[in-house]
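Just the one chain here, the form predicted alone, laid out as structure tokens.
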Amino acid sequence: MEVEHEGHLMNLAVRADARRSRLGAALLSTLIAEARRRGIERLTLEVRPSNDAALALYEAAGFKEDGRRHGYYSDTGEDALVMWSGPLEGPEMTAVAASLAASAEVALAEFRPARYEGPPADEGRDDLILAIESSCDETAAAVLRGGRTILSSVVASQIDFHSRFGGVVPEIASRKHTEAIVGVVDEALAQAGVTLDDLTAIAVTYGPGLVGALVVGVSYAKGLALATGLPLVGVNHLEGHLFASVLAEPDIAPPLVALLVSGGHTSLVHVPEWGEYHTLGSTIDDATGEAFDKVAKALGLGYPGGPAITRLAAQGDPAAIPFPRPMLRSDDLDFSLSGLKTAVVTYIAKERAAGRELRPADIAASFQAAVIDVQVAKATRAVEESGVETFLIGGGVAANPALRAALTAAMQRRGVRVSVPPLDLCTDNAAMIGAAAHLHLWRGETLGLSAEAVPDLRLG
């Protein structure tokens, strides 16, 4: 729990046959690092007097005892001892925080999964996974088995009652996720030719994306997960668009790289392995698909603004307006789309202004062109850098044909094997949730019914 500059620890369990093995300050390492990158001060605690084990954890990680609760646990009625760090920021428990990590580390080696290349031969091929999808305006239902075969793949989508406002509104997506859920997850049994009593696990998307939207989702398999007594298997909905890839080519394996680009996402991951992700370049404003949307709002073309753009671009020359290609040559593989939606309206008005006649296929052809080539260079640097043979795309933008064109042909003249799925699992959908699903499931890796929605959950 965070409470302005100070943070209070209010958990930290170790399974019972897990103990003594370090776990214990690999969490407390995780979390004086999340709480020092989110510029938390100090922390706070309370620990039983009689818990010789944590005590000397805690005290190790420069933990001091600062008072009593009397009777505080009302199972035995001991009392609590309270505790606080000192300032994370101080160099003592910098110096402390570099020991628990370094212990962590040994700790890890020894309790991390194996390497994920699919179960083996005789296990996990025939689980049947019911997957849910709410993340944004696609009410999504599918079930797969053995994460590999699509049995069924049912998707509502919400675009009609939100081109009228030029965008997503939230309050109507969640609305809309509500009246949708139901028939679309029995549609989606149907199609399969399974019932619930037949499924090895339910799977949701828990985020990122909207949070009312997402709750709906969350929500619905809980419900199903409690009704059944089936696992409940989160996954995030970035890590679904890297595993649309594997239900296109289940060849596909890390080490990789991969360009996520949607409507709210535009990022450049690093996969090692399946289930470790390392982003290493993100949007800092608009995402793609942001951008996309809202240039077409300004050539009047509607919504959503992506595949408008893109049919347009066809018509018009790329290279008739020197639109600027923002963070081409930074130093980061980070991105920047705002300035050049900006140019791009810019332009729009000081033409009308003029009493100059647009060329709104020049403009998309340019505006894309300009897009395109910065994506295509921070790809190509990602991919050396990281010295990987295997480069996707994934996410609603990878199905415009131009950017799949052009980073397929930069990729293949460096020798770079390139996945792009298919349109229908480019946009949103709960065939790609099930894919990652599996690996979840197979890893053992569930949430409990108190699980909630994260809409910003991180990727890795």
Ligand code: KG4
Given for the second form:
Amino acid sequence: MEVEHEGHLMNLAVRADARRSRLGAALLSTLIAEARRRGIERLTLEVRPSNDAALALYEAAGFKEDGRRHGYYSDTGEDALVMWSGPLEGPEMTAVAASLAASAEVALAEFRPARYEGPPADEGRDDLILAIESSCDETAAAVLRGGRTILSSVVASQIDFHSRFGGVVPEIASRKHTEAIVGVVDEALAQAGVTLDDLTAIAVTYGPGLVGALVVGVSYAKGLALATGLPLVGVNHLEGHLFASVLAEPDIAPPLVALLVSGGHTSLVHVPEWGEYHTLGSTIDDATGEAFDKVAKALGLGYPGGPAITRLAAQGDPAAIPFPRPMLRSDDLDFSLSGLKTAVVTYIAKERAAGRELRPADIAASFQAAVIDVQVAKATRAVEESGVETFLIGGGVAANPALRAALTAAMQRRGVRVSVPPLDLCTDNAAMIGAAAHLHLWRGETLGLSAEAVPDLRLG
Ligand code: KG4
Ligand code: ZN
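Switching forms now, from the form predicted alone to the form predicted together with the ligand, please provide the structure.
Complete assembly follows, chain above in first position.
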């Protein structure tokens, strides 16, 4: 409680079976840090004189007795000792805060969940997760055993409905998800040969993505969780893309660096262990998939652009047109793709205006080469700076064969293990969501039934 510039510590409690583990010090340390942050000058508290452990903690934390309240505790009639800290910004309390923070670090380390190594080889294989994905333009459901074995994976693509508009139309996406979701989930259960009664948990992508698309999956998953009483596990779509690699190569393990390249995201992520993600760099404008889509549109190739550019590029000369390599030499791990896209679009317009015949295959190949050069340079730099020996790539653009080959070659030259998921696991699917959900289920991280879609959800 805060009164003027003084803080009154009302209660500090540690569960009986967790005492003597310095958790009290951890709590007090957090409290003092918060009080300092709020500009509180001093802290006061009352404590029972018979509570030796608490007295020792407060004394070690620089609190001093300053009077008593007689008969304060109504249960035993005991007095309360009134204690005051020194000035929080003074040298003594600054030293106390630092030493408490250090012991808090030690105490909390013991309570951190153990490292997730994936499911053990033969036990824990029986849990069955139904995963649902609806963040963009695919309605997908999958059933996984033990977080690694795909019993079924159904993907209903809406591409046909969006392609005539040259991109994903959010309103159409939500409506199509609503139409498809029941059938897709039923089909996933049927193909896996299981019923809702056999399941251990329901998992769902709750962000990032289109809000109207995400809510369809989240609402349906919540309904299933409510009806069955099963836990509901929320998964970050990007974490799903990371776990796609694990489905193909179950022994892939952190520490690693991942390049996530999709229609909405482009980033390099350092993964010291599963569940811990540090973004090293990301695009400052367009996503890589978005650049493919926009260049394809300029070439009249339709949506989605990635596969169309890929096919065309295979027949073209990657050195034909020297498109810019934005940020290639910048001193960071960020990307920029809108300049490159503009350069390609401008080139096409100029050639047309000059009445020259376009060579779409050369344009596609040259654009693709520019993208790849930057991605390879940044990815290898990220791997070198983090000192990891494993690299993986995820997201729809990871389906691009030239990018896969270039990254694989660059990493192998450095003795780094590379994992590139099979094509159907690169683009959006629910199996990868189920694989990531296994980690959260194992950690006991579930969403309540008040869970909501988070369109701008971040990784880490
Ligand atoms: O991961 P994803 O299926 O959906 C999102 O989460 O965005 O990625 C879709 C993106 C689209 O922009 C599509 O053009 C791109 O991935 N893509 C490709 C290829 N296949 C799909 N980009 C380059 N080459 C491909 N072969
Ligand atoms: Zn995706």
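Just so we're on the same page, rigid core means the largest C-alpha set that superposes within 1.5 Å between forms. This structure is a prediction, so every number in the text was calculated from the model and none was measured. Residue numbers count along the first chain shown, from 1.
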Arg69: CA shift of at least 2 Å between these two forms after core fit?
yes
Does Ala402 count as moved between these two forms, where moved means a C-alpha shift of 2 angstroms or more after fitting the rigid core?
no
Superposing on the rigid core, does the Cα of Leu423 end up 2 Å or more away between these two forms?
no
